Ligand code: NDP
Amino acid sequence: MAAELNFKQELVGCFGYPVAENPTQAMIEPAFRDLGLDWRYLTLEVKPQDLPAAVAGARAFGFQGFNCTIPHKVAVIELLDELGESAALMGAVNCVVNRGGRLIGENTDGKGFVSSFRELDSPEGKSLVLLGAGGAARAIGVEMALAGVFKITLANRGEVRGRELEALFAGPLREKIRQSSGRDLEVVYAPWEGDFKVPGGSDILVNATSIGLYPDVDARIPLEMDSVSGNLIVADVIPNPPSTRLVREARQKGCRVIDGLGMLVAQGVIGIEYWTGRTPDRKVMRRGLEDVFGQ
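Can you show the single chain from that sequence in the form predicted alone?
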């Protein structure tokens, strides 16, 4: 008997605005092909006012899930049926999963960062400096603290938003850590005026801002590079370009570095696992990104 013909492809994608510079498709679709899955990942530009219609469209088309990037990570929450534990705690969603017709909001950004960080070192007992207070900073701070970081220094150029994130870290996150492990979490808000000086004794520096994102590839983060010592692990969440100015300068100082592709691949692995129930080859995903960036 001839095999049954099936021309229906399962759909996932990315909702963002702007989104043309987002390279996620370049790693997800090779992973699907490697797994033998006839799935498509669509990069879709969705303006903020159109997000409700886009989510309704994803339901109507039977999307297996989708990613949310700037500026939708918080706004999408009210359009979903349920939140996973991490997403609820940090108040940001970057990965939506269709579970039996219900859209569940998860957050893979922080989990992906922890996964890529563990390739270099353990987070336990480390002091983390976070630049920025947006969705990426929320995700990274929450998951790194849960993974064992004992101190977070938070720097943001807008004090209102910075204080809001400080309240999350010093309140619900600290309480969860105390209840689950008996550990404490030290949280320090550092005003960011002029060039930021990395506090002495810090172990990890993360740029969780959008500074350096294409097309502003040579943008300088207001940072005292003399305060960036070679014993720091420096990470940049910017995936495009992979080698940002901060990444290049940190490498010159002898720092161990996590570039934006490391975090992007690691969180993409988790997203594919959520959507398909299967684990992709991260080498295939990294190679897909390196090919488009000429690495």
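We call the rigid core the largest set of C-alpha positions that still match within 1.5 Å between the two forms. Positions refer to the first chain, counted from 1. Quick caveat, the model's predicted, so the values are computed rather than measured. What changes on going to the form predicted together with this ligand:
Fitting the two forms on the rigid core leaves the C-alpha of residue 57 displaced by at least 2 angstroms between these two forms. After superposing the rigid core, the Cα of residue 226 is displaced by less than 2 Å between these two forms. Taking 2 Å as the criterion, residue 47 counts as shifted between these two forms: its C-alpha moves by at least this amount when the rigid core is aligned.
Starting from the form predicted alone, produce the coordinates for the form predicted together with this ligand.
Partners and other molecules omitted; one chain follows.
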């Protein structure tokens, strides 16, 4: 008797606008193949006004979930059935999961960062300097605080957004952090004028701004490189190109470095776990990205 035939693939994807340069498919589909899963990850251009129809379409097609990227991370919330804890704390969703027909909004960006950080060291008891106050900075700050950093120095070009992020840590999150890490988090807002000087005693420096993102690959972060000592762990969120100017200069100084692919792969691992219940091989995923970036 012939084996049972099944031509129906399970679907996930990414909704964004613009989205053509989003490389996520290049890491997720190789991971599905490696796991022996007949799943597809579709890169879907969804204009802001079409988001409600796109989410209804995902429900109609039985998507197992989807990622949301710019500009949908906040707008998608009212179209979902429920939010996971991180997404509710941050007010942003980057990964939607179909759990028994209900669409649940999760945020894996910060969890991915913490997971890639843990490959080098424990966040516990460390002092973090965070450059930027957008979605990526918010996600990294919240999850690193829950993971036990004791101090966050925040710097952002625009003071209003910087102060908003500072205020987030003073709200209900404060008690959550106390419960999770067993200590009070110290948050310091540092105005960013001219070249930023990393305060002495810092352990971790994260660029969570979009400075250096393709095509502005030579853009320089206003940063006093003499204040970046070799014992800092330096992370850059920029995935394209992975070897940013900051990544290169920090490596030259002997710092331990996390590049933007580290965070991208780690949040993708969590997304695949949410969607399929299986743990993918992160080396397969990183190779998929390195292939497209010619690394």
